[in-house]
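Read the single chain below, which is given as structure tokens and is the form predicted on its own.
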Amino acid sequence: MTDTIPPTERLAARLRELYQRYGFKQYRVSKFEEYDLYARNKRFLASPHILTFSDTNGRLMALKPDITLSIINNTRDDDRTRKVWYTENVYRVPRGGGGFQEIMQAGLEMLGTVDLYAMGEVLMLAARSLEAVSPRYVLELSHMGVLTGVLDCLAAPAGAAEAILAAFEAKNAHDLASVCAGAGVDGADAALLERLCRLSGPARPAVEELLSLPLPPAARQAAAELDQLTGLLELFGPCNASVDLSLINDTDYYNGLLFRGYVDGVAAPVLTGGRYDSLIHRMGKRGGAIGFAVYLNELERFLTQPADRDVDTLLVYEPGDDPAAVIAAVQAEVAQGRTVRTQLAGRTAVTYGRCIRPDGREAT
């Protein structure tokens, strides 16, 4: 039987089952929020473009371009820890432009007390989410505290830190060396930054290399947390995790652990996540927060395999055939679990498994 459920919806159902298994509850958000919420937090958004309209009360509203901001905005500020999952559409200009699109994404958020175990559980669920897409995946880990811990100890002029972060994100050791030389960064510090920029690979050996470096105390504490998290991932079961410190983000919003996921066959990341306590605090809420999103739109082409046919059965009839016989033949096909298309005899624009007449005989 031809499966008519879109592959992204099948994946969303598997993710929903996964998240519920670990005690996350569904969270539903409105399709729109007041524009001011997103205007105040544009730096957090994947795209600066926001689709707006005025409601009947004259308020400027926006079709939501982001789920996390809506969840934070609508969560009560108390001492409870909330673990929620969602499957929602956002409205934004996708990578590469092309105008606004309705983009489906799934994910989860934990708001409140976020300890080491909680981070490990979220990382595990990120890995299992990628496994639900393909066994050929990699979950890349980073920690903002490693790089910021080093940068805070540098005697560099204002603006140098931003240039160093840019070189890291581009994973460009040559530009990094030029920035350090121009900023008068000490030779030992510049060498440490270069080693951090080049450090990447499977999680366990990469973390061991990281811990062997002469890190300042704050950076070493962050590296130790990354070590503990990779250990927790191993306890949860096999996981294809790697470390890449070029994964960085806006320090005004994110802190600590960052991660992203790839599957073989899709160039762009299909999952991104991390700690965003700084964003929680900027929005006037207490506690910590961690979460991730799976970009189902990035996976749509990957998951969609070309169908070998449009329908299982093509039922053709002549102008003089009895409609009751056609109906009976259609119902017989459906009862057998087959998809069926009916049409008058002649050329057809669909592909099919077999072609029959109302009396069940094969047609040509």
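Residue numbers count along the first chain shown, from 1. Between two forms, the rigid core is defined as the largest C-alpha subset superposing within 1.5 Å. Quantities reported herein were computed from a predicted structural model and do not represent experimental measurements. First, how it differs from the form predicted together with the partner chain.
- When the rigid core is held fixed, the Cα atom of C355 travels 2 angstroms or more between the two forms.
- Shown in the overlay between the two forms, fitted on the rigid core, is a CA shift at L63 smaller than 2 Å.
- V316: CA moves less than 2 Å between the two forms after rigid-core fitting.
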Contents of the next structure:
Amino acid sequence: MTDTIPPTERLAARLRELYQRYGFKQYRVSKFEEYDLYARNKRFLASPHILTFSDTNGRLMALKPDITLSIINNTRDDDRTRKVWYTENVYRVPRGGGGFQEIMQAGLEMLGTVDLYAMGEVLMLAARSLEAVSPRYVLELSHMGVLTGVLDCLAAPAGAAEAILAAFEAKNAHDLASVCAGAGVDGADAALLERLCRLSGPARPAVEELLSLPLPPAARQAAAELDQLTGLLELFGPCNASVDLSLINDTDYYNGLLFRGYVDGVAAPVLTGGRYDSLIHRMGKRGGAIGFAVYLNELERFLTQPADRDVDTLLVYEPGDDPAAVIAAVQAEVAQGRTVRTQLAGRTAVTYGRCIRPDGREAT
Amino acid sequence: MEMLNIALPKGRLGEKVYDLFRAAGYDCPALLEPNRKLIFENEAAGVRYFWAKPSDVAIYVERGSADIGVAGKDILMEYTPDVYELLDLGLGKCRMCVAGFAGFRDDGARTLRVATKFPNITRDYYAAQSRPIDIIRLNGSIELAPIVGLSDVIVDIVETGKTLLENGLAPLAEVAPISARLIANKARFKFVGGRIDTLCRRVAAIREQEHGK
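If the structure you just shared is the form predicted on its own, then what does the corresponding form predicted together with the partner chain look like?
Zooming out: every chain and molecule, the one shown earlier first.
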């Protein structure tokens, strides 16, 4: 039977059902937002390009390049904790350029009081979201607090921090060592940074290795949180979780837990998320926040098999054929779960599985 | 066993890299046969090699068509692909330099005209010095630009400095040391990271042996 629902839409429906089952409410946003919101937080966006237009009242508006900023902006700053999910289109220039694209994104956000259990639940939902795509997935965890805890204790000049972060993120141990040496970083601290940037693998052993390292107190506290979260995830059930501390992000927006999801067969992350308390504080709101987005556009190719035909059956009739016979033949095909296209005899613009006449005989 | 896809840069550097990989146990004899094939496999060793234009290797790796590859640091600095940079192979060593007439003095009074194949590296280098520049993007024969007055200086790769010398030019400042780097696709690393780690360890061990000779 031919399935007419695009796979990404079917996946979006599964994710919606999953998020609702855990009490997250749908959040609907308009396609537009004032440009100023994005101009103030450009570095938070995946791409700096924003599609703008002037509204009828002269205000500069933007087609949404991001949903998280809108949700924070439109959420009242009170003591209530909100759990929301969304499936929306965003407008941005993908990495590699090529102009603006409409990108379908699903995700969830939790704003308010974010405790350990809440973080574990969001991680579990991220893992289940990936599982809905493929059993061959990896949910990669990291914690900004580990690296910032180590960097805060280094006697490195401010200018060196950027080069250290760039080398760390690329697991580039050789350049990391030379940047550290050039910046006068102590040999033991440089060796610790190198081990941290290489540290990756299944969550439990990786966390144990992390805890065995000589971490400064702030970094140790972050490592302990990662340990607790790994334990919580295990309680939720089997999960392909791994730890990779080279996963870092902008500290002006993100703090604490960070995570990314990968599916075997897709060459880019299909899910990204983390704690972004720093962002909501920058936007003048209180409390904590955690969330993630699933990039349905990255999954389109993976989920969609190229169709070998437009229709299952092409039903060809002649001008003199009895309409009742044509209708009966069409209904018989539809009842069998097949797609059918009818047309008068002649050349066709579609590809088809088989071609029949109203009496059921194969036509040529 | 799933094959490990490796993109090698076409040319002398690629052949040296292959020698290193072969010594590390990732042999693929068909690779050196004189023919026009682009892809070569050794199922027993679990590797599939392919030759790519050196500047394209990072694209194949970033997009996941290759699990790993070898690219020059110049390409990685210029295009900043989102990949892991796991090993400095120490091959193809050279320098990214500012070069110009030997006695050239930049007094900062005028916008500096810089000819280069590497506009992003050039922009970052001069931005860090708050020096206004006019970038002239060229595709080859960069040394010609200052000679015919197209630019004041160039930013380019200097290996021996012979071409510069023969044209009355000289390196004026080093932008960065360059060498070949082993890079890996981040997503593929999550699924075949163990095998990539093993390959890196073996290749690094061979490099150390060669260094020790």
